[in-house]
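Take a look at this single chain in structure tokens; it is the form predicted on its own.
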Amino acid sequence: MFSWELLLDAIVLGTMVGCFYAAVSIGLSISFGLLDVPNVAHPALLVLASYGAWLLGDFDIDPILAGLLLMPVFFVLGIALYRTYHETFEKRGSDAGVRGLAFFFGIAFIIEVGIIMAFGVDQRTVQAFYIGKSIEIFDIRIPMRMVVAFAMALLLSLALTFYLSKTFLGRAIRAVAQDEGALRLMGADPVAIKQWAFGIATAVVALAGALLIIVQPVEPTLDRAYIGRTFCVVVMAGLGSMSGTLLAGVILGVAETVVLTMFGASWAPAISFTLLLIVLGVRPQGLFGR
């Protein structure tokens, strides 16, 4: 039976989880959205970043700050990722983005089946203060863990929308995303500012990665799970558009959560690619791109 009040507590859950994707997704709007690299290792890479956390809380360091930390180690990989793509693939010009789609999913199987061989299959959990508690407001019970993801996704975004847009760095990358040839030409190395922001999106990832493994239990398997929302959310939101993909994370996460109160559970997993394809089919630029 219909219930209004079941209704009311899925779209606020819903937010909450739509924030959450959000922060899942942002990096992969920078690579992805303004670089053109078809990271498809970004959810593999969250679930390393996950495992990372899950490795530093056994010093007893909570996992936001195991994200924090990670970021410097994870900022490294995704320069040495990109150095790789780059030489290998974007420099021979030809075929570079299905080529390199390739090569990203070799990176997400590495990723996969090493983290197989050192920790095995067992899904994995931390511990910090805010997991397992919750809140109420207006008698609806949110989990502590969803509010410090929502909080997270609102900075990030928020982060990395100053960055794009007031530093010149950032601005940078937005013109290299617009305009390379003309970059070029203002004394600015296009490769180099590609390799900064590729660096950034997986610094990104890491504490991403924290914040997947407060909301939910992680395995090696996980990333297939997130592959779909992350690239739904990107390009619902327009490639690049940070403050879009907050949005569009939200509009995913709602719509699953309504679903799954409603429907079940078995219908949930369909919803992202849905958005997807309406999305591309109507509106290909995104809903909030130019």
Given for the second form:
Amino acid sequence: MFSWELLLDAIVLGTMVGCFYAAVSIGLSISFGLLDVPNVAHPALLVLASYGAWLLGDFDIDPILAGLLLMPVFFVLGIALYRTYHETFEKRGSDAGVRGLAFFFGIAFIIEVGIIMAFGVDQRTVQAFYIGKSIEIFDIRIPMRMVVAFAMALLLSLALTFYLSKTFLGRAIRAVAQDEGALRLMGADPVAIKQWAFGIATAVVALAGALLIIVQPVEPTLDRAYIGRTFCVVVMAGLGSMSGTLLAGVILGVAETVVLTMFGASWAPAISFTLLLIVLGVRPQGLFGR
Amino acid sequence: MMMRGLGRGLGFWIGAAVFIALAFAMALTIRNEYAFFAGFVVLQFIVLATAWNILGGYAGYVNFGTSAFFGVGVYTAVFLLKAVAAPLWIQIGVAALVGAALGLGVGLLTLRLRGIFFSIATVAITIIAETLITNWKFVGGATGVQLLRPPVTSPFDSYNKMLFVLAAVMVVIAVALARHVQNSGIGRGLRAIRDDEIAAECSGVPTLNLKLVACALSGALMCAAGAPSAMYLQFADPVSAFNLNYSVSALAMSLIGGTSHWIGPVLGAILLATTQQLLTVTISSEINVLVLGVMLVLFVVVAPEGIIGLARKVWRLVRRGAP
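Now the other one: the form predicted together with the partner chain, given that the block above is the form predicted on its own.
To see the whole picture, the full complex is given below, headed by that same chain.
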């Protein structure tokens, strides 16, 4: 049964979901898109951050505040991860591809199983005054939690775009992405900058994880669904493009919501991966590829 | 040189014959059903790891999609059983063909991508295949399907024992294929691709064709390994058939054993699958996945050449110390 109203609803909601997808992918856009680190553990870190927000929720801490509190912890975690990766793979040079990927794949698995062992496989949710309510705009009912996630996602993307284009360190990060050798010739240490950038990318994941548990209940294996979504968004955007991330997120969000309303939830997991394959096949450099 | 190669080949085949004879003798003498129930899984993982290594180890293309091929194998068997009540060996044979075709298709679609893009694309294939099966009512959909085993034929007195011997035969076929690939021109070409694909291409190595051969072979073996699993569990559902654990296991077993020689994945699979079986029984199935992850990370960081690399190092030390 087709109805224009349902389609419009889906598009509006999809746009909001899409901005949220952009927010959860933006960390990967830095770590994988700009720094070329095959960080397949990104979605697992995301779920880990959600569990952090859930734990802090026990102390009546608002999930978004919890996300902000987790940021420094994840920053340090990110630096530790990158240092290990650099010392063991980038420095040795050869074969970094296979083993580096296996390394992050293993890390993702350890996080996933660690969460299962610590907290079980039950779904977890958080409480906040904006969860469970909804508002009506032009006859379209939108859950309040989506509005909050949408606003935070926009804010996060804009802040990062500003950081990467206007500040000194942000520009240094983009320089390292463009030409590492040239940076070294200028007397700067590319490894230190990459380490800083990876820390930022992981810190952003902490906040994104808090948004994730606001938007939907979280379970330990949720990261598998987000492998598709985050990599789809980052690749579709064109590696390292922040504005592209926002647009790609919206495309994915609308596609998913439309399919969900038209064909049912059982088809939803394949949408992001199908889109990803199409992008890889048709336009591997993405929408805003370099 | 010629004679030595022949002698080695002879040694391999004698070893293989002894291995199958042993499996057969075990099936006829040992009473304990559980030994075969667990042994089948270990043998199955040897096939999976060996198959993974053909593309992942020799050519350096990290396939996260072992579970896609495995699941398709399971569901090929389920489909044949439900549609035409096909016997087991036909299920396995058809699964191998389907696997080869799927490998070829996936290869054509994704092998132009390098590194992480190929890996992510293989995850994509897994999820898409799982979603298709989940929405296919004929093979049970999301809830899964119960299967009835046919009566067992002599000389075996239980179905598990027959499956065990069957898996032993599949191990020999898989290892023989991997060994052939490794020692032939295909293996040399794949290694050239792993070391430097552009240089290989420039030197006239038919890179895409070689990768397609490797992908089809590897896919056929993975699918064939999945097929008997339907009869083994007498049940199939999309979530467990396409479980990502198969992908991480096959990859971890190869990397931990060592990817440069066919014996690596075999050693890794025996070591890890046996440990996993013991841990699942004694502690919990979560801890065995955790052990797998930790071992994988430890090995890629500390011993990148795997058990083979460690053994070579020890061998070199011994030889230096001897005279």
